[in-house]
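Read the single chain below, which is given as structure tokens and is the form predicted alone.
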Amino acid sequence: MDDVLILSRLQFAANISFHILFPTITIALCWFLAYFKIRFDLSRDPVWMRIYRFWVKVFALSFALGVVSGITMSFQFGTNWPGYMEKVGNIAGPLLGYEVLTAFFLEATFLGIMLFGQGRVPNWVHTLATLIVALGTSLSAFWILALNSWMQTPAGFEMRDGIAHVTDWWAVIFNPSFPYRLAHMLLASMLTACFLVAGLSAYRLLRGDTKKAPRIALKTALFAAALVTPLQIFVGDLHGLNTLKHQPQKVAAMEGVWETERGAPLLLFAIPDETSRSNHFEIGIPKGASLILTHDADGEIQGLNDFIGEHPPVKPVFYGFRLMVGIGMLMLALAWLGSWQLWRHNTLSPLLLKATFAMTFSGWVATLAGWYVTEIGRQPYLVSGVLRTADAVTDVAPGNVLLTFCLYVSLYTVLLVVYIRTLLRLARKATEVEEINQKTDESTTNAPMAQGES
């Protein structure tokens, strides 16, 4: 049995990896088209309409391989982990049918039309359908973080002959963690989008295109970063006070606190050692971790020892949150360092164009960071308190859950390596589609509206 929780949850943490990639992408990016398409509708300036065409395939890539990810990483409910469908069905069984019958109809209802509808359907339905497609990429957001907040801080149920059953929807989509995670979850999505259009376009910018539609798209992804980085930094600070009340055996792990105590330090970097269950090589900032999680230099932390058997797996949490934090530190520096340069030359040195072409998929690296935290920190549990992870494997052979891993890391990778490799080959090919398109672009502004665009 420990052989097939291992393995399946491994399996399942690849999945989940490859998978939340593309949402975290198509989440925010869907509402930079928005902005794109009612740029350009309000000023008719065709440089406005080069920008969507070239960001909603790089959208229409991301959300099909989210898609097909999805759905492959649903079937492990069933196959890897049947304990958890029969424990508490009965409140993750409507959530995730939620999730379909609202927030991915609405997108598979008006995808085609955004894909495909340019010029096709007046220009006023183009633009509702792309909007409405951004309001449903968030509407999923919505009702899986409503899940998994709520397999965090589960609330609004009761348990009866060991099955979960609810008693107050509106608890159990509210959560107590519930509006922290979301928040965190969307602004996180509208980083990675952030930074994967500024790092694209300072892609093209290094390569030679010296045309409008690359400069406008770095300049609105770098001046969203400026302001969304430290309104993400001011939400994680809430998460955290909301996870030290309902989860403070996480919060001990993320800051590598065995023993209870006043005036915790920041540690900035140690080795946390489970045997010993104490840290080498510490280095921090004194009483600063009881400054930042209550606000008081004095403030007391519940430490590890406190939680024996109840606590996650230390180091990855430990780490994982140093990731998280140290890439938000770097999005923060260089978006607004990039910015000021904006703003005072309208260009960026070829020094900060590398440093932001570098920077391109740095959101994915900070999201999954902070996903790994957020997942491995509800260690032992699959629902806190109610669900351990052990009780809810399957009891196959371990010969084939092995199997399948292999299968989903080796056929992941290949598509993760084609998916970055055609996002270059789209940036690289961009400056002879646009020189194609512009002259067209150009006659559609000239030329009289189309009946229905008034």
Contents of the next structure:
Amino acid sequence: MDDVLILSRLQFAANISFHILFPTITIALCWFLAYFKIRFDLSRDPVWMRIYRFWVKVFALSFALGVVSGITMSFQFGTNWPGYMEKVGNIAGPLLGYEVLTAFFLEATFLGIMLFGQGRVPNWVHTLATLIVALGTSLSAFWILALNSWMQTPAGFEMRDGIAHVTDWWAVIFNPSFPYRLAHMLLASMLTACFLVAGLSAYRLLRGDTKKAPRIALKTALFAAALVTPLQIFVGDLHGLNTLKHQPQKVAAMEGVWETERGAPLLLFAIPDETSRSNHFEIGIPKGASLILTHDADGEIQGLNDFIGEHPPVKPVFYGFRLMVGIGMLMLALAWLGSWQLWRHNTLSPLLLKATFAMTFSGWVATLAGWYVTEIGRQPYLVSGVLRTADAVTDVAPGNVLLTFCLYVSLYTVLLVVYIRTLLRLARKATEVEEINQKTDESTTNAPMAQGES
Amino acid sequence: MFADHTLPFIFVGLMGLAVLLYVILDGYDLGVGILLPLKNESHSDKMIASIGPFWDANETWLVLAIGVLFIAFPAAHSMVLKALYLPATFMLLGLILRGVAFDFRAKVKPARKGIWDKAFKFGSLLASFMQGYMLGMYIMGFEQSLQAMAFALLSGIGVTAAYCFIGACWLIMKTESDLQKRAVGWARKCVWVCFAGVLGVCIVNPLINELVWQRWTSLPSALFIWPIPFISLSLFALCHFVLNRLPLKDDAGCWLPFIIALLIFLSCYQGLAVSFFPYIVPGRMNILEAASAPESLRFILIGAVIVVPCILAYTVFSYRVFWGKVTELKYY
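Coords for the form predicted together with its partner chain, given the form predicted alone:
Expanding to the full complex; the earlier chain stays at the top.
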């Protein structure tokens, strides 16, 4: 039973980690595309269409990877976590159902028109299709985060004969942590897309691309990042306070607080040790954690020792949190410094261009680290206080799970490598293309967009 | 709005609709994938262009079908999927491979395009075969015996042939000249393998399954069942006749094989549905036993009633936008 549990957890973690990479890009990238398309419609300046055409290819590729890796998730609930279905299926089912009905079909159908329909439909329908796909991806995030948040902070239900029955759908969807988690994730997606757009544009400039398109894309993305990063830090703080209220054991693990204490320090570094239930090599700011979490230097933080047997493994939560915040700080520094340079000199220094390129996939790392904090932080429960992870696992033979786990991991590794290499190749190819003639009206060309030159 | 005991039947109807649409829609694009010629790039490009705007939405019907199974019949969801753990995983790997190959083939180095074409073909084949295998296991009631596996293997081949058949018919409708002639040839071959498969299921199904035997031999259900094989047989014969005459002048009737294929799928599907209703897992679990709580079903029903017609409407819109013969897509 233990083998199946650990293998099923690893398999689900591998699947969802791989899957989340792509929606994280597409949710916000599609709004970027809508912005580029609308700028083109308003100005008729072909450079905007050129930017659109480059990024729609990246979008199509990311979207395809997101779709196919997402389908596996809907199967794994049943194959690996039947206890989840049996106990909370009355809640999880409809929320996922609404995601499929309201979001998946909308995205998938209008994506066809967005990618291949230009020239077949009027220009405004094409712009509308882009907006509908953007709406669809965000709606999808809405439903899945409602479910995830419900698993963290369940509300609006009662247990009858060991099965959750809904008493109030509004309370189920708008459960206590949902607004914070949704905002935090949408902004995370925005930052991931900002740094992807900025990073690949910087790569093109570093490769000697002298066209206008990458410079405009870089500027758009970095300015957006400069605005969104501080907002994300603010929302992240509110989300942390919400977690402290509803899941204090998670915050205790994030901050590495073992004994309940007043004036807890903000640990910059430590090695938490679960056997001795203490930290080694602590470096911290005195009273910092209390100040941030309770807005009072002598505020009380509940320690992990109050939750023995009920708290998550400390190390991954503790380090994951530091990794996420660290990248957030780097993003803030780069976005502000870059925006300042672009504003003053209309260009980035070579050093900053390289730094921007190096940060291309930083959004992925921060998003994954953040999700590990919140998901591992929910353990040992699958649904906080309602269902333990170990009670939901399947009775499929461990050998079968091991086999499928290995197959998934190998396939995903290959796909990830090819994906990144393909993005870089698309960027390199785009640098070789000539600057376009200002007079051409690209909206009338028939070339299908996903395959068009850029 | 609806009484508690009618809700599960409404949802089984919705799931049935999703499965039917999936089998027809993803059926033709999986079939096109399996038929992909590896040595003729312009044909490959055209074939892929013909399914390009649709494949993603087609696959979403599978997610909806699994979703409804999950929402409305959670107990059946875990029973069915646990029994089919390995074939379902292989099918998913196939779907992943073909879904990404579709995009990668157009974006990687030209030298690598061939590899992704192979991945597309292989992924389509794997997914189709596994779907047929799972259908076979389902009919056999998930029995873990040699006969059951043998039957499931045959069912896998049958479904693969059926997908190739409807895929070829799709190509006859969407393409012209050389490729169209080739598609007619593919359809001629596949239609008889497909027929053999249907016949095999028709014979084996009542023999191994007591319930189905009763259905086939007692009134009034027999009245509904017996016409099905005869309708199918005449459809197959008609299709054979039509395929032997295509392509006609001015491309007349190029849509006919696809319509016939669609009707064949419909009648086979109906045959299976009539045989098993109201069981959701043959012989083991019926619809009422598997259903989830009425308050949950009612909540999702409101959404389904509003949204499903919208989905159908914009699906029709999308097919109208891309109506007619496929135009050459420019790959770089």
